[in-house]
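Only one chain is shown below, in structure tokens, and it's the form predicted alone.
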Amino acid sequence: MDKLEDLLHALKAAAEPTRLRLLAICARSELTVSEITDIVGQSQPRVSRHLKLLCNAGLLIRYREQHWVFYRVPRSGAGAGFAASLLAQLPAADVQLELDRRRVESVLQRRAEAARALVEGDGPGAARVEDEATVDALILTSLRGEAIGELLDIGTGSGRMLRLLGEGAGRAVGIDISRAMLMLARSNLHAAGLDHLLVRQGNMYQLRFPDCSFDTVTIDQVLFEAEQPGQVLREAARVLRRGGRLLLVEFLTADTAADTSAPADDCVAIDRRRLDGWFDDAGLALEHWQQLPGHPYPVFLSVARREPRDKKVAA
């Protein structure tokens, strides 16, 4: 903290037993007010007042997701270092803190069960890759030799790409429109010990991030159910930094040779010709690709790079 006044404000905010407990609780996961209330066993108005003081002091951050507000300890910014210093001083063997830890795990377990119940049978139709472990290994190989940097996973779903790549990223964010999938992703990331990774609700056609925000963008089995797949790729390219990479894993639902206009089900017709057009329109240069078995469609795994300069649009 740069100013003595800010430090004194943070010290005053933290110098209360319940607020120290809240700091430790919110360091373990992103939690809603109702979840935190269940953990500490106090009234919601009282918990909300404590949370507000901690947020005002920069020791917690809050964000809204539809009707819910989540709290967590910041990973960057003025209060992040001070919060980390305070947390390091907390006694590991304290009975109350250990009870809070167990209650956090219980809350997160209930959240995971609720998330799985919400998304059960609501995945991407019957489409699936034949060997997910092989695809994961190929993804890692495709991105090898260059830092992941700051990562955005569009349509994060269960958080698979974040689990695979997030630990090696400087910062990683997954976005999805579905609250049920975000609940599942948070639960999966917590189970993998990756609570520092973020998932946020967002529209893949209108990403809230500024231009040139990420070094790597991933899109995993999303376009074949998108109403505007070309727009998704344009938005992905927009938030990529110059020279940044897009990793795409997608189903080829149409046969270019047979000039299939649409697949048999409700999926979007996707083939190499269409993908090449979407990449070109977005200013993405395909670097390498390979086709893999999938059911009922083959899988296209590719890496494309945002061109160093924007393409000139012909008059």
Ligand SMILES: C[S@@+](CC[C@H](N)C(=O)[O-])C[C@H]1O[C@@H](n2cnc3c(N)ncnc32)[C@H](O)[C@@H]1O
Contents of the next structure:
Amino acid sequence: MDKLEDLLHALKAAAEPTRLRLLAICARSELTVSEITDIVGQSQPRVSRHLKLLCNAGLLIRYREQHWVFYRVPRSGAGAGFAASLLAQLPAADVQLELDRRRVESVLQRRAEAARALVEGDGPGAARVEDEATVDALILTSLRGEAIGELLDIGTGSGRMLRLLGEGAGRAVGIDISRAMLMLARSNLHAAGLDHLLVRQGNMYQLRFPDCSFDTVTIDQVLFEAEQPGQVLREAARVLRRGGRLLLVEFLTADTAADTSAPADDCVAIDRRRLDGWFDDAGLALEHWQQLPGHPYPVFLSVARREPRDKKVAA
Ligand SMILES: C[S@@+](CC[C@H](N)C(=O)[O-])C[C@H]1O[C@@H](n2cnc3c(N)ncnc32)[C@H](O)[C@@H]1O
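And the form predicted in complex with the named molecule, for comparison with the form predicted alone?
What follows is the whole complex; the chain from before opens it.
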């Protein structure tokens, strides 16, 4: 911390038993006020007051998702280092902290079950890749040779791409419109020990990130259900840094001009010609691709690069 008064402020905020517990609790996962209230067993107004003090001192950060407010320990900024050093001092065998740890786990367990119940029948439906492990291995191979850097996963769903690539990323964010999916992704990331990766509610047609924010963007099995796939690719290109890479995993039909069969339920018929047009329009140059077995259509796994200059990408 740069100023002495900021340090004193942070010390005062932390020097209270419940607030120290809250710091340890929020270091384990992003939690809502009502989840935190359940864990510490105190009244909500009291817990909210403590959380506010910790936020004002920079030891916690909060963000809103619809009607819910989540709290977590910051990973960057002035309070992050101080919070990390306080957390490192906490006694490993403290009975109260151990009890809190177990309560966090059971809250997250309940959250995971609720999320799974909510998304049941709401997932990718009948569309699926034939062999997920092979697709995962091919994704890793296709992106090898360059750092993942800052990663955005669009339509993160269960958080599969974040789990696969997030560990190697400098920063990783997944966005999804569905709160149920976000809860599921959070639970999956927690189970994988990847709580530091962020999932946020967002609309893929209007991403809330400035131009040129990410080195790698992934879109995995999202376009086939999208109303405006071309707009999703334009947004992906806009937030990619120049020279950044887009990894796209998508179901692709044969050429729809020649194909007279009706598209499978819930699947927009995307063919190679249309995809090439959208790539071109977004200023993305296809670098390499391969086709793999999938249902109801084959899966097209590709890496495209945002063109380094010239083409103006429409917002
Ligand atoms: C078929 S799932 C793919 C999920 C993910 N790749 C996975 O393997 O778990 C498509 C995802 O896109 C999300 N989605 C649909 N419309 C969206 C939008 N407008 N903005 C952001 N996400 C959206 C859905 O909620 C869903 O989680």
